[in-house]
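What follows is a single chain, given as structure tokens, in the form predicted alone.
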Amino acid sequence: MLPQNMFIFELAGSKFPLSLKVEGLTKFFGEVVALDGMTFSVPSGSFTAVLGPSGCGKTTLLRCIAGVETPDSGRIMLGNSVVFSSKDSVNIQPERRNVGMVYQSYALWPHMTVYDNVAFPLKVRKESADNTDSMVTSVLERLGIEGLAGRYPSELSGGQQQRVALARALVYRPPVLLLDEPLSGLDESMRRNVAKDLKSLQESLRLDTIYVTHNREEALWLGDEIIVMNRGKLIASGQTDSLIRNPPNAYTASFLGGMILFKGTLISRNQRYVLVQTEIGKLMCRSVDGFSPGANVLIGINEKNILIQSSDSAENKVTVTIESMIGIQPDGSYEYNVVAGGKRFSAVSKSGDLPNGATATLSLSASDCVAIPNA
């Protein structure tokens, strides 16, 4: 009997990526709602990052897609095939869903060599010895770990173990790959290197890839598409650039976009921008909705775009109080904690001698501010 976190993959050499569709997916653990009516689709060949805080249901979602967790209701489709439907009593077994999965713990067999770990799904499927050797050798070479074939997991670094787990998931070339925070155990520099390798691999194989993470930077590095989750619910989904620039709600603006939010009331609008009275003064902003004058909105400002400087050409000027210096940035600029409208956030200046308690001016372009629904 196979352990629960091992998979057997069918359709070796499949060249046709499958789109994934999830409709109304709900999962309870006792009285806890782990998934609450999740509905989304994944474009074929895309790298989709599922982003949310710990405990929001991300891993449960992956396990339901893989088939090792049974939802209470909803439907899951891989391509044109329904693999789960509560309405039609369909629940295809994990080994027949044609997905590969890499767990956060990697789940490598400690008593098997790298070669045998990767070959295991093929041997269970009774693949011929010649085909097994060819397929294992190919995937090890593709991931740059062919020299580790004779080693055991205990003899590998974290990054090497991660590649072996990935090789095992890819050896049968499944058209769908599920990754559950596979970089969480790596240091920062290794995470970036492995992330680049993952992205390159996904693009070259055109795999439908779903990547779970609580790390915003990882989601932005990797995701063509992003799904934002919280408390088992889908909060937002779409192309990464669009969600960053035009977040549909406050949670997405804050959690994904890293925005500081201020309450405001829309005063007027023209063809390009809206004018909003906010807690920190009147601001000219972009808008994600067709708000009418008098509408209550939130203004999102990305901290990365906040500069302490006075510019006559800037559409918006905001007065802040310097609270403390945080440190020096790689480009030689200085980062400060500042306060405005009762909120503390960071801003950058070319000057390193701004005293605590002093007032300063922020210059913000209208394109760096966005009005979103206040809900």
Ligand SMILES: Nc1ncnc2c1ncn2[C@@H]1O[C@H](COP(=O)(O)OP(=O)(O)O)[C@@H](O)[C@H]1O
Contents of the next structure:
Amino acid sequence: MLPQNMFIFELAGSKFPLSLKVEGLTKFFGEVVALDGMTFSVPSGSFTAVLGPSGCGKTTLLRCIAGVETPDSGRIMLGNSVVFSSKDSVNIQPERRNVGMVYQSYALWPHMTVYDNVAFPLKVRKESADNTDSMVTSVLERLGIEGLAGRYPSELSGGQQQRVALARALVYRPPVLLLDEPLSGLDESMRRNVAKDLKSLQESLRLDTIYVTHNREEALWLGDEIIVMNRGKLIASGQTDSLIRNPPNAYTASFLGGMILFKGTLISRNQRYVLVQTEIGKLMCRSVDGFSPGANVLIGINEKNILIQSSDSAENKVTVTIESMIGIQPDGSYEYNVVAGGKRFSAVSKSGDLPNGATATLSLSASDCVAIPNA
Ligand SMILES: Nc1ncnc2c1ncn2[C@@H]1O[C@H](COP(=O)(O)OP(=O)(O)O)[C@@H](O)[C@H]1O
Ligand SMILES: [Mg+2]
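Could you give the coordinates for the form predicted together with the ligand, as opposed to the form predicted alone above?
The next block holds the full complex; its first chain is the one shown before.
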């Protein structure tokens, strides 16, 4: 864990945050297309989480931005500088891009001490011995690991190795920090704390941070902005709260929003809500899009919001069959598998003794049901 009480480490010599632009980035490995025309931009000073399943191209994307992988086509801009352009045959060397990267496996050199690992990027950049010493000392102190300087990576815990990798990425004070699934090697109890520390580090250093993960929770904890990707393509991007509240497509609703989706046809709309005929009955739903009656839509509902109870105040009531109990939740409520409209999904009850095969009523508020385009 990083120290809670962080001071802003000396920023003299570091550059201001830059915006990052990626245009039409494509990378093949033989027949496999790892990146398929990725286009996005990251506002300067923001924490952007890139969320996608394993194998969707996240690491390849970061490696292309860092310059350790060469894309087949596209363009990458950092601030006003083009660091890669297939069209103009520009491919700036990694050490001249000023991008810090923390690799998923940390990639520390086992035969070097912590000090030498962290000093290495400065050696590559031909920094003087005096500067090297003060920069290494400052970053080790900043991350609370100055006491580990003489150790070898094999003598460190996972969390300590991660801080060393972070120190090595930050030592030359890059304005852009790329993090490849940095919490995946840590145990559950540390993940949340390290996430908080990363966030405060990013805020105090005003770094543009791109954080890739396959874990929805981490993306939601950390991302001011989220980019959802799948199979080398951008699926959605935007501010985290707006993507969660109004997912633009089914993939984002289920992968980021943890929603179950039902097919439906829009019946009518009033000023606040739309009424949709779905597989599980008529539902009153939120909608930002101007769907007209007759439109085919999907209704997304976060399973955490599906309650087994009959409440008069809820706009929507759905009849389901209890299939089985899944287990008890941290808040003491019980989660069940239920079936309606031929679909199985989970729902929560205060009661732990609902028998299998029984009929029950779900109450859903209209604000918890969102109409999504059915592309
Ligand atoms: N060096 C490589 N050689 C061949 N295939 C690769 C290489 N690196 C990645 N790939 C393939 O490219 C795709 C994307 O990989 P990667 O960027 O590592 O995904 P992620 O980080 O999202 O799990 C995968 O199908 C992977 O097998
Ligand atoms: Mg990866």
